[in-house]
Amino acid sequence: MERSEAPTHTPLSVALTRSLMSGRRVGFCLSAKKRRRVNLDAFADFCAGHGVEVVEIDLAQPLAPQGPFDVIVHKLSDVIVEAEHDSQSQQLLANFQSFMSAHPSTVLLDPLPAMTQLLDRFASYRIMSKLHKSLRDWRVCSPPYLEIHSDLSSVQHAVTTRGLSFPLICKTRVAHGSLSHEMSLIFSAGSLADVHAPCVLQSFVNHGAVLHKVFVVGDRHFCVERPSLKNFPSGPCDRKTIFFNSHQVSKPESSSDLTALDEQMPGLPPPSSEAVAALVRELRVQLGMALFGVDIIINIHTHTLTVIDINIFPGYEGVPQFFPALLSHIESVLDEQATQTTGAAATPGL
């Protein structure tokens, strides 16, 4: 399944981006694995077709001499992790920052605060958890989760007083990099023995073997639909302790034992435009960002739309419109910008 959530470019609106954007330059700092996930190279020559020129910044040079830029892009997941532990990469960030605050009419995509609050999923499930309220009308919801940061001595108690349900899904705090991939699912309070802290732990919610990614990019989204994790019965058993790695499990391609469902289930209906387009809203106000993913799943008994993580930056595989919807949202920022720019000119003394 693939549904886009705005209309396409028509020829107008592709002839109206190259006139708006001609002469801009963006600059894109990415990591090499981020690089070839988006294809900037294709991007970067599909931007040239609007007189858009794409730089690739190399933060271990001087940013200065490598402007001037419109608009940054970026992905600083990778240096702003290392830098609370490693001095090279603090004195990275700090000349990037330095660079951005030298350079305040270039528009940062996205604002750093806002990017490394979704680095820390205990910040990201709050926000999460706020949603049935924010949302009810639409039937959004997120499971009961528990953050536990180092005392394992009360989890059995707090899983239970928590209204948590088993089985449980364990995750890492730290939502990057390849351990943020390493999941399990825990069966009973004995595997709690399983959980190493810091972590999260969100009830299961059996959703049909079927992931919902919605990609974000400014006002426009797109849903794809992805394998996921099979259905398993309610409540503790002597099962034990299942360790995956979720991107191995919902991958396009990926056949897995864990994703194949153990009985003929009728196929659930896939979620709400309406109620994606309005959770899309919500998140967009309260990150406060522009480009993210958000992983969702059905209810197989409640058919509840339900939000079961916040990505950064994601790989948009099976988009085929991010590279038009990027550049017009670029468009879009720099285009208000120009516009905020004028109405201050035109009103001295405010």
Ligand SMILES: Nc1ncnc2c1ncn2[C@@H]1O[C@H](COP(=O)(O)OP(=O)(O)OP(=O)(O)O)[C@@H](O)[C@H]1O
Contents of the next structure:
Amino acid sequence: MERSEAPTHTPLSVALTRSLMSGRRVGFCLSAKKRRRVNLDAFADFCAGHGVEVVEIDLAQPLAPQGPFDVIVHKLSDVIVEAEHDSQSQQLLANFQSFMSAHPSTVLLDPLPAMTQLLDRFASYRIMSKLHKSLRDWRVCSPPYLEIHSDLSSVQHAVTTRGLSFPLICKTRVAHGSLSHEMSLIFSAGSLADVHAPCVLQSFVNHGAVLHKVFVVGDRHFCVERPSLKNFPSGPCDRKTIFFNSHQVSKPESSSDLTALDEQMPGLPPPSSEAVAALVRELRVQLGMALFGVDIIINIHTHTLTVIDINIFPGYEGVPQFFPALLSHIESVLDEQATQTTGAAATPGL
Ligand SMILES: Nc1ncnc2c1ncn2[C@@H]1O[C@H](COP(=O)(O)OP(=O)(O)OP(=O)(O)O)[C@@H](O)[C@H]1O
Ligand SMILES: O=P(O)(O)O[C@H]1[C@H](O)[C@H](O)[C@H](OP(=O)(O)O)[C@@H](OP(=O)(O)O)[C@@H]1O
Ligand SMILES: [Mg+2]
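Can you give me the structure for the form predicted together with the ligand, which would complement the form predicted on its own we have just seen?
Below is the entire complex, every chain and molecule, led by the chain shown above.
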């Protein structure tokens, strides 16, 4: 696991990168907000130094004349979610998928089906819930949770039978976009009336108000500590539901009554580097993705590494190595593609 240090490149490695990558075209499909957050202009300058052209793709225009592209990096989650109910977004997505079908040699970071599954917390939480089996040696877990589809009549019974414990945190089923960050903390069965389906209910795990964000870029990952929700008394209590937006809680600058511990407590050790590396390896396989974030907390009672969230193409804030890591991953996928192509050509009849 890499901590965020200044990137180091020896002149030789830059020269080698430049020769291998010179003339490559990398397309980006990002919302205006994401484009700014990634600082795409700065990334384009960084890539130009390695002979790589960064092209901002206009989804509203025919894609073929904007190409060709060796790789397309995207965060089409906005378009995918809106395409559920908006014909214009459906058309944009259809155009993009048609282009990709007609250009199979263009590498997509990340594949659309892989991204689509993470847009649904039901799907991502099913993946998280299996981690304790595949990572048994590393004592990795995720909190008990419940999928609330539509019927709320049996929620209280399900909370008990599925082993959830109050407080509960309630999150929308849709895992992307502004509404997806509106959440609530529920402190007793009587407040389950505040739950609105479709959503997930997840046991709240006390973790000392420290979140460990793991930012993944292909085979590299970077850990960044962030503020987080404070501890709450375990078990049901007569307290009103707390409604909050997750972006008030775990951004670098987040600071509120929700993130300030009510009691002094000894600091917790960070998650083991080896356990995080094992978790990232497993998720790379399970998700089939290269650009994602994993949110980890440490249970203050058991010190268990607890996975609470997986994010598509996050912000990578606090990761100065993001640009070289992304270009290095792009280079590695193109090398892999060239090897496969050369291998196939050298072995006729395959
Ligand atoms: N089960 C949990 N136990 C304790 N705290 C939790 C739990 N789930 C979420 N939190 C707290 O709520 C915050 C937001 O949760 P989560 O990451 O699931 O929301 P999100 O909207 O997907 O956030 P983002 O997209 O910014 O990662 C976390 O950073 C953490 O502080
Ligand atoms: O602090 P991070 O980098 O985790 O913040 C991310 C957040 O986790 C989500 O991935 C956001 O995406 P959406 O869920 O699609 O809103 C990211 O927003 P974005 O504008 O960068 O895509 C946050 O950066
Ligand atoms: Mg999160």
